[in-house]
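Only one chain is shown below, in structure tokens, and it's the form predicted alone.
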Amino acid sequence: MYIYKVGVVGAGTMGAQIAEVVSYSGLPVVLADVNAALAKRGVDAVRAIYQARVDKGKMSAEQLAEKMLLVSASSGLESLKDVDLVIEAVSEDMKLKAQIFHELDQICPRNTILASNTSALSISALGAATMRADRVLGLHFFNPAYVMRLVEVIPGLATTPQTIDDAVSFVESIGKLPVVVKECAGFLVNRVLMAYVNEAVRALQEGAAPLQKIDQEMVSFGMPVGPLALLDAVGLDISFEVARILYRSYGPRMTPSPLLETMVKAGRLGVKSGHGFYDYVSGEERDQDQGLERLLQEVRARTGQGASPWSQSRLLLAMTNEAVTALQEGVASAGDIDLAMMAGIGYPKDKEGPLHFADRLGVDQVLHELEDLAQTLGPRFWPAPMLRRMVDAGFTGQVAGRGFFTY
């Protein structure tokens, strides 16, 4: 089935992006939103996309006239009945997109695909909500929408082939990267980035290392950002949350840091707050209390935790050894895993994807350390069972000539 017509279903910053990137590939797209100045508002955020385009001389003033005649703002879901395509972007409420996607099915015609963009919710749960759980995924976009390439797309236990199909085709017609991903919560990407940022906010906690040397070490790894910096720009609550939802499916291993909890209770929310783990706003006086400083202590004290070794490794390890957990499980091929790390997080090019680094490091190499870390730092380390299938059966990595991948 071609896409003709998108309906986007909240205004915020991802529903604006989305609505953005649509326009951008030449479709139709209506931004809905319970009133019409939220509505507006999005309408508005994507012009502004369009605009920054136009001063960078990326495009002419004449083409944002054009692109913007594609989108229109609506209040409410009415105007959405003529749509081939919704993509809901509200809050990671269940509750609130179950309620919507229960009206959508009342108003959009049968065929019509009815997509969340959520990051860690059921989509199964979702269909359930509809009477057309066929017709039911998810296409999770990064943020920031128009500069990210991937796409997650998601399907529920109902969802038929050919609904994934369209939504594979659909992506691809609007330019990004779409990798279909096995339901489960935090789907893939999430999953394995949490892993990674996880233990970075452990490793300050425990005072293994600065917050500085973490996130240099890491950008100097090749990523685009240090995970702390990272996790002010995303925003400490939302990503707690998303530590909340994964904990409450794989258990301890992804039990969220207490610092991070303590974070957010203090009001430390990252950029959007003013203070994080980096402070943003600068000569303003604030509660000692609520200190960077303050709170470690006060977590180390707590917790009676004392300082814990640092390497690069303890983060890339956990980042693998999740990498390699969501392999096993069928989330997605080994491919699929390292292209969407590289497209979702900007994992470094060179270096592959984290099951790519597993082959250069060597797969039995792997294991052993992160048998050394389970030991140090606890059973959150302990390795996947795919690990030592493979390092019994000899496969190895690079030097072997074969691992998660064939050389």
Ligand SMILES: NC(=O)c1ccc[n+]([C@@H]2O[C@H](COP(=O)([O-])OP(=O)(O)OC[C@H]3O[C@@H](n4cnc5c(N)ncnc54)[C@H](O)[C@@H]3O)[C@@H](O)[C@H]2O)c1
Contents of the next structure:
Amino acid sequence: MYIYKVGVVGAGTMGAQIAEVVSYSGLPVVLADVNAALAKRGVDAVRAIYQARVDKGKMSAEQLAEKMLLVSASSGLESLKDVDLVIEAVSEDMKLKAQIFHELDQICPRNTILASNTSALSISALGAATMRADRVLGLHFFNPAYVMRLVEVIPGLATTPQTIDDAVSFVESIGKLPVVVKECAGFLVNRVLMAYVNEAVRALQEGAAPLQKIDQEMVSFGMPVGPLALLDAVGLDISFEVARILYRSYGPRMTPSPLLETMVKAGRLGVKSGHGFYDYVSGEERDQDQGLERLLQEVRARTGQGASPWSQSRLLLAMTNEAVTALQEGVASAGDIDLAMMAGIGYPKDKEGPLHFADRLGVDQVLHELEDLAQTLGPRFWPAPMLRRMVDAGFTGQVAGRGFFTY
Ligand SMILES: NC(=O)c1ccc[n+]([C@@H]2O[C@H](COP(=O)([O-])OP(=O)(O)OC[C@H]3O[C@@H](n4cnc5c(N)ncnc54)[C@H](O)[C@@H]3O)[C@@H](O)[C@H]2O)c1
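Go ahead and give the structure of the form predicted in complex with the named molecule, now that the form predicted alone is out.
Let us now look at the entire complex, which starts with that chain.
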């Protein structure tokens, strides 16, 4: 089915960005929120994204005006009765989203696809709030949607292959990169990312390395931003919430670092509150401040943990191990996992993703390093069973000519 018209529910940060992406591709889009003022604020945010491009000379004022003709505001959901696809982007609240899906199910034509931009909630449960679970799926855009190419396409338990195909074609038609991901907590990218950023917080908490060193080493590896600066940008409260959802699903290996929780409770939420791992208030340079130092001492005293050793592997292999676990579970193919990590979080292109990274390092080496890390740092590093199977069968990576990929 071709998508001729799109509705976006929730005209906040993501809703406005998604509406911009859709209109930029030439499709009309209705941006709905609870009242006219909020919907208009969303439309203004779409215009601001275009205006920034005009200011940079990347598009003309006429083009801006043309694109804006495609964007309309709506208070409430009634005006979504003639759209082919709805992308829901309201706050991350299951009750609210389920209610909206229930209402959309009454309003939209039977064939309309109902998609959610949720970061971590169950797509199957949203489908169950409707009489058309076959036409419900997740379309997970990344922030900022007008920059990030990746869109995770997440079928629920009852989503039909036709709906997946329709959604994939739509994502391609708006110039984005669709990766179909089997439903699981955190889907693919946030799940693999969390294993890495949570380990970075642990390393800091345990005094393995100072803040700047942790971030700088990952930037030197090729990441666009260090893991702790990334957490500050995303918001520590949102990150902690995602960490809790992942913990509920995956258990102890995803235990949120106590430091993360302590910082959220202390109101250090990152860039938006002026303080997180870095201080964004006291001057130009982001710097570590005494407030963080006090919290670190408090958490260290409470957890009674001594200093732990630092290595880049600690972070990089936490990510690779989770990627292998996702591969084992059939969440996505090896190629798609690497593609998604490059397009979704900026995993360095020359390293080609966490599974190519393992192939280059040697799958046997990855296995041995994870075994060492499990000994020294704890069972969260227990190697994904697939690694041992691969090593036993000689799939040891690039040097052997075969690993996660064939060479
Ligand atoms: N912010 C991010 O970086 C990011 C990235 C990927 C996915 N997401 C997901 O996208 C969704 C939206 O996040 P956000 O950051 O844009 O939130 P936001 O708080 O900026 O916007 C939510 C909007 O939904 C509106 N809303 C609330 N109830 C509504 C209703 N009943 N009907 C219509 N509109 C309603 C609010 O008025 C608000 O404008 C969440 O599920 C979030 O997990 C967020």
